[in-house]
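As structure tokens, one chain now follows by itself in the form predicted on its own.
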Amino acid sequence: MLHAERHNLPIVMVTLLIKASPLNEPDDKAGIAYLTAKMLTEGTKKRKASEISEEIEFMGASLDASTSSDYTTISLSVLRKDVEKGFEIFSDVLQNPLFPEEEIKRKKEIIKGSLMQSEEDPSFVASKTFIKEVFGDHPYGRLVNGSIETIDSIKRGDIVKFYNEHYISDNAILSVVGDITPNELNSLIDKYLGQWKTGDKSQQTEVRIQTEKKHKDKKIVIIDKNITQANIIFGHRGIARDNPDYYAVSVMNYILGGGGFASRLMKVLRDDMGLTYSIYSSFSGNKEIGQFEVEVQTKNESAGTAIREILKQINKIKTEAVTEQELNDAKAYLTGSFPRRLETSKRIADFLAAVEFYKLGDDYIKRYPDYINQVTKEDVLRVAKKYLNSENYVLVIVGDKKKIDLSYLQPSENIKQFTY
């Protein structure tokens, strides 16, 4: 349990991190972690879904559950004067969900409707295709909320089984921030979470991949769609969050494409070449190996030029040291913006839980600026060479195929073309 007192506002934020995610799902039940989380507030042994909603709204509080690639969180925001009632409802949805058949059916239809609607968005199609090509059958290669086929296959018994295996006290991290003292918090936890069941974690399944596994070939996917702007995602597997090079990679990526208008990709492709309004690169730091990606939208006719320039900039940062000014600017931004990530009690509660989950250390907040400031130009060059790949990568383009010229790319046997 993690606790930070903040008495500047009469609000208490609670984040409960459950180690339940797509990493724990069977392939044919993809989306079960997401669906289980969304069902928690849909009825308990004490309350109907409408009663939970009404009681939360009456207090002006909020209660929600969400699932990411690595974990599920249940979040409560409540005024200090209502904190006991808030904890009681929070405890109820956590420990006593009923998973009513009718509510499961309704929630599944909502998820499937959302998925079908998203298919109309070219950027969604590009992202979905990209992670599939990068991660293959690994859970990171599919959507957190599953697919229409796998959602249909999930039965109430599957949800109950998943809940019983993963929603146990020794599989969770509780983070509480706000206007509450340690004694008050301990009293609430004893009263409302003291009887929360433990479980047998040996029954849980989790998929792991080799963190150093890299692409050994080039994959190009062209999805033909009659649109004026091509949606392009370039990238490959990246690093895990606990990789010691994470901070040098953060600095390198800021200079390459993560730094907004200050990044090389933005300066060259937007300001100098006028190819796009926006372009960015990112490394996602997950529990397992994440992904590196560059995402850009440009005219179909400019897609080839944009991709060529992206490759040129990647090769440049792999072969030439960055300037002292670039290095200093990146460090100044990353260290200066870090406190903004902790401006609100909710952000702090979420952040503390994530720090514990990724095992970053109790003093991570104090040490972060040192991690960044210790990065050298040699470090940036080293990690660029190690973690960027301009030969073997995944390139996904959703756009008007007949207007896209990729003739400069070397022939590849791994070019897939689809009509969208």
Given for the second form:
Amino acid sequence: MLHAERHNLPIVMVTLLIKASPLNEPDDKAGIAYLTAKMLTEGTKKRKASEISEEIEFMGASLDASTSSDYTTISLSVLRKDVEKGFEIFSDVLQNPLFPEEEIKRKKEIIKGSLMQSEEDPSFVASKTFIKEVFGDHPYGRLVNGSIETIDSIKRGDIVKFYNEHYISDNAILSVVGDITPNELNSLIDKYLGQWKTGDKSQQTEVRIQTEKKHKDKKIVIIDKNITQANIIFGHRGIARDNPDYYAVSVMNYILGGGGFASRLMKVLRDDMGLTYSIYSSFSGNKEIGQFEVEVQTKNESAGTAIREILKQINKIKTEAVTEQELNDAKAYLTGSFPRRLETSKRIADFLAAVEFYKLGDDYIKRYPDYINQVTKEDVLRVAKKYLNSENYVLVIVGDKKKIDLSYLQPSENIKQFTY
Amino acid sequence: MKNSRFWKILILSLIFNFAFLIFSFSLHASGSPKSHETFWGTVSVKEYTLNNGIKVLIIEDHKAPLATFQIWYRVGSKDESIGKTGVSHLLEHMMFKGTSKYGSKVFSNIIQRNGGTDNAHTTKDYTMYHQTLSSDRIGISIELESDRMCNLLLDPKEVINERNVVMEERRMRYEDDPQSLLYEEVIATAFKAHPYRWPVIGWMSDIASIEREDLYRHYIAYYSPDNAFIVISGDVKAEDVIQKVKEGFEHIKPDKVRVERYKAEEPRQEGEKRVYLKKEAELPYLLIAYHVPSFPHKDSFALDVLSTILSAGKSSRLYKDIIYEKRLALNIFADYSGFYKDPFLFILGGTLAPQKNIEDLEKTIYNEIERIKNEVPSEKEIQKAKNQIEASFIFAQDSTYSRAFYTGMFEMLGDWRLMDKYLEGIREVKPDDIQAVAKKYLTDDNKTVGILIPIKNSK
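Please could you give me the other form, the form predicted together with its partner chain, since above is the form predicted on its own?
Complete assembly follows, chain above in first position.
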């Protein structure tokens, strides 16, 4: 349990992190982690679904569950005066969910409908296709909410089993931030979470990625859609959060495309060339190796130019040292922005839980500036060479195919084309 | 503790060096600049006006070593003309493209180098620029914002580039997003006389036609101290920071030529309007918009509570009936933002669930509206809505940005002290008031309905 006391406002933020995500799912039940989390607030032994939302909303509070690629969080935001009631409902949905058949059916319909509607969004289509190409059958290669087929295959019994295996106290991190003293918190926890069961973790499955698996070729996927912009994602596998190069990669990526208007990609493709409104690069430092990606939207006719410039910038950072100024600016931002990124109680609660989950250490906040400040120009060049690849990559383009010119990429048999 | 076996106890309360907020009621009146202080919620605001007319609002809040600087210009898309829509928004982009003193994009680089973040947004009514950074660096914001208020370059080459950037922005946000495009259609249909009818980003052909001269005229006309105000919130001392603001801004003269502003008034709508949009899409989408008054009109509070009763959360009426019981839609909303200068719209809408009928969705929404008109909502339901509005107001104050934003929003509408009036007004709403506004505004003749009809592509 993690607790930070803050008395600036009469509010309390609770984040409970459960180690349950697509990493723990059987492939044919993809989406079960997400569905289980979403079902917690849909009925307990004491309360019907409608009673849970009625009671929470009457307090002006909120109680939500969400699942990321690595874990699930259940979050409560509540006014101080209602904290006891909030904790009671929180503990009820956590420990006594009933998973009523009828509610599962409703929830599945909504998830499937939303998946269908998302197909309208070209950047969603691009991103879904990209992760599939990069990660294949690994859970990172699919959507957290599953697919229409896998959702249909999830039965109530599967949810109950998944819940029993994962929603146990020794599989959780609790983080509480706000207007509450340690004594008050301890007595709430004793009262409402003291009886929370431990469990048998032996049945849990966890997929590990093959760390050495690299792309041996280029894969270009074009999805033809009648739209005005090409939605482009370029990238490949990157690093895991526990990679010691994480901090050097953070600095390098800030300079390349992570640093907003301070980044090279934004400067060249937006400011100098007027090709796009939005371009960025990112490394998702997850539990397992995550992706490196550059995402950009530009009118179909300039797709080829944009991709050429992205490749140029990647080659440049792989072959030439960054300038002293760029290095110092990146470090100054990454260290200087830390207090701002932890401004609100909600952000602190989520951050503390994540620090614990990724085992970054209790003094992470203190040590972070050192991790960043130790990075040298040589480190930046080294990690750019090591983790960026301008030869073997995945390139996904969702756009109007007949207007997109990729001739300079010398299309090979590796190009897959889809008509949508 | 019973289960200390797994609970790793770690008390982190000292890391962030949190201080209690000190409430202050004292009234400062020390010659020029004059200052007032009032109290709402847990924050006190100090008000100053410099000699050139620029007003400065300062909110001290010492919980974290951060400060937000916001400058609000009273100009938005409603101040534009046909043929040049989008000029306010493009000018907002150009404000980052250099002055005689600092080159293009230096602005954001300096802020980021100092660990800060900066951005801006344009609305129908105003354009606002903001930075949040370490409070000891607040002087940087002051220096850079005062510089670009009077020394903007508007390099013609940069104008062409940025025009392209904004056209890409429009493609991304509207052209390729059928639901946003329907929203644009509905607004453009609901209004005929008032400039709220065009989108903030502008029509595509208008954006393409904007030249340096158009931007320059707009800049000269609206970017002057007497047409702007500043909000600073965070870990600052008002007496110190106001001196810095004076040094930065007081030399700027309010001598720019102000174009005359016309007051447009939308005539009363006398019959339903309908608009259809046929686009490649997966599911039909529905929007229903009613003309309504804005805050601080006496009906605005009941409209706010009404929209909350209808759609805030899973216990709301529309959610329970349409999503939960009838499973007609994937999402549903009733949106009323009274925070416009002129009367705007109460908008309901939702995405149809697969294999359902859009007419059923529309009818069911009207049934819910009739229900409000026929049966007075219960005290408890209204209390829930008020609790939701008030709690979200309190949660929002956890960031210096949103504190400054709320203060600035009310100032933009006339006076930041209206914030008190807003919360009081919400608390006073009675069940009869809700019924009265539903009967008065949510009528057939006052509505514009938009429907997205998905077409399958020809490929």
